[in-house]
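This document opens with one chain alone, in structure tokens, the form predicted on its own.
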Amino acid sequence: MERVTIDNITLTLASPIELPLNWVGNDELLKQLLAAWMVIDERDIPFNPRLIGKPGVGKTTLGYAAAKRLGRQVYLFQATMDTRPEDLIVTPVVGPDGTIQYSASSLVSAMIKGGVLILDEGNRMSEKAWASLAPLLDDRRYVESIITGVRISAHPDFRIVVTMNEDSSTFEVPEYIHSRLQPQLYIDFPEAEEELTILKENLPFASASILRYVVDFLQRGHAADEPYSVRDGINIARYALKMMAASDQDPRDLLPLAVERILGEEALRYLR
């Protein structure tokens, strides 16, 4: 475990993540995200972009791919409804010897190391949690730990991207935070051929006929404004293939059952 000392307070840093993710979607979105992170003058600062879209469209994958394109370490913080300010910054823990020690969050670890922080599903956090990040998201670029009394400044290479799902189980993000999370990049459902490419990337062991079947189903769902995502399609095909391996049945006969088990009976209306 790596440790750093700031103002006589020793922090244990979180580790970066390595994920088997590969962005095979719209390359223009990747370019726009990288442009938002650019610094074009010594008086310039990077943007704090947010990626908006329905669950499963690849927001986290896009952020991860952009960070890897820059050659940076990637850190992930999963926001929840009960995320507290101290969860975002520094948390006290009891060490093996019974003393109080301090663990830096993945966000603070990324700030210190000059990595990229993906703040996942940011609109699940309350205003109190967001308020603790306000100085990080403007030209001050620091956070303050109430627990330790330490101010932590972001490394010049630090970048952040916030993903936000379009669903009803979220908080309203306060306006002063909205103005700090710019630009907004919207990720929509992919077109059929792009969707097929994504499925092939994730399921190289699946036959072309199965993948085409799933893409056809997804595209019918998109046309009807259903929330079915590429992630759902991957799960449908994977489950059908697993059932085939267990029963020696043709996966095309098992695809309707897989659709029902993954998305529910009402999804069957979009099958051919």
Ligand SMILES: Nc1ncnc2c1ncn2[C@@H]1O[C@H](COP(=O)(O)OP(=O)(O)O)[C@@H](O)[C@H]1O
Second form
Amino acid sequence: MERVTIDNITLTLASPIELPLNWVGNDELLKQLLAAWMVIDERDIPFNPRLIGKPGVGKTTLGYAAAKRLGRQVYLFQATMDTRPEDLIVTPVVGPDGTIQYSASSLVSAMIKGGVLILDEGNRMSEKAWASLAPLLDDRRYVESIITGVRISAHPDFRIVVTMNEDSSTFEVPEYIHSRLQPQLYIDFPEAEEELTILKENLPFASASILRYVVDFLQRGHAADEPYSVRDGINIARYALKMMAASDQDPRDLLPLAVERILGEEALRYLR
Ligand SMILES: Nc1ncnc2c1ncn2[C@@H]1O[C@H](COP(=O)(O)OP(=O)(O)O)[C@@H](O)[C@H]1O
Ligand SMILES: [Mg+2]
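Structure of the form predicted in complex with the ligand, given the form predicted on its own:
Shown next: the complete complex, the earlier chain at its head.
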């Protein structure tokens, strides 16, 4: 494990993540995200963009793919309702010899290493947790660790992207934070051809007819404003493929069965 010492406090750093994710389809969104992170002058600072959209439309994937495009290491922080300010910064842990050691969060690790942080599902976090990030998100670009008394400044290469689900079951992010999380990039459900490309990328071993069937289903769902996402589509096709491998039932019966088991009976009305 990597350690760094700041003002006599030794921090253990978190590791970057490595995911087999590739962004396909909407190249414009990728460009917009990369533009927001750009620094065009030595007096310029990067934006802290926010990716908004329904669950499963590709927010985390886009953040990851953009970071990889920059050639940076990617760190992920999964926000929850229970995220405390110190969880975002530095937490104390008891070491094997009984001494207190300090663990840097993935966010602080990314700040120190000059990586990219995906703050995932940021809408789940309380105002108190967000407040601890306020100085990081403006031109100060630092955080304060209350537990160690240390101020940690972001490496110039540090970038952050926040994903937010568009559902109501979460906290309202305070206005002063909203204004620091700009620009907002909205990810919508993809058009049919793009959706097919995405399914192919994720399930290269599935037949074209199965993927086409799933895309037809998803498109009817999108038109009716159902929350069925690419992720659901991937799961339907994947489950149907598994059932096909396990039985000699007609694939035409197994696809509806997969739809029903992934999304419930109501979803069957969107099958042709
Ligand atoms: N444009 C895309 N290119 C590649 N995969 C995608 C794309 N959009 C969505 N996916 C896939 O859909 C699934 C859900 O995406 P994810 O990023 O987890 O969604 P979200 O974070 O919005 O809930 C993942 O398996 C992801 O690989
Ligand atoms: Mg996500």
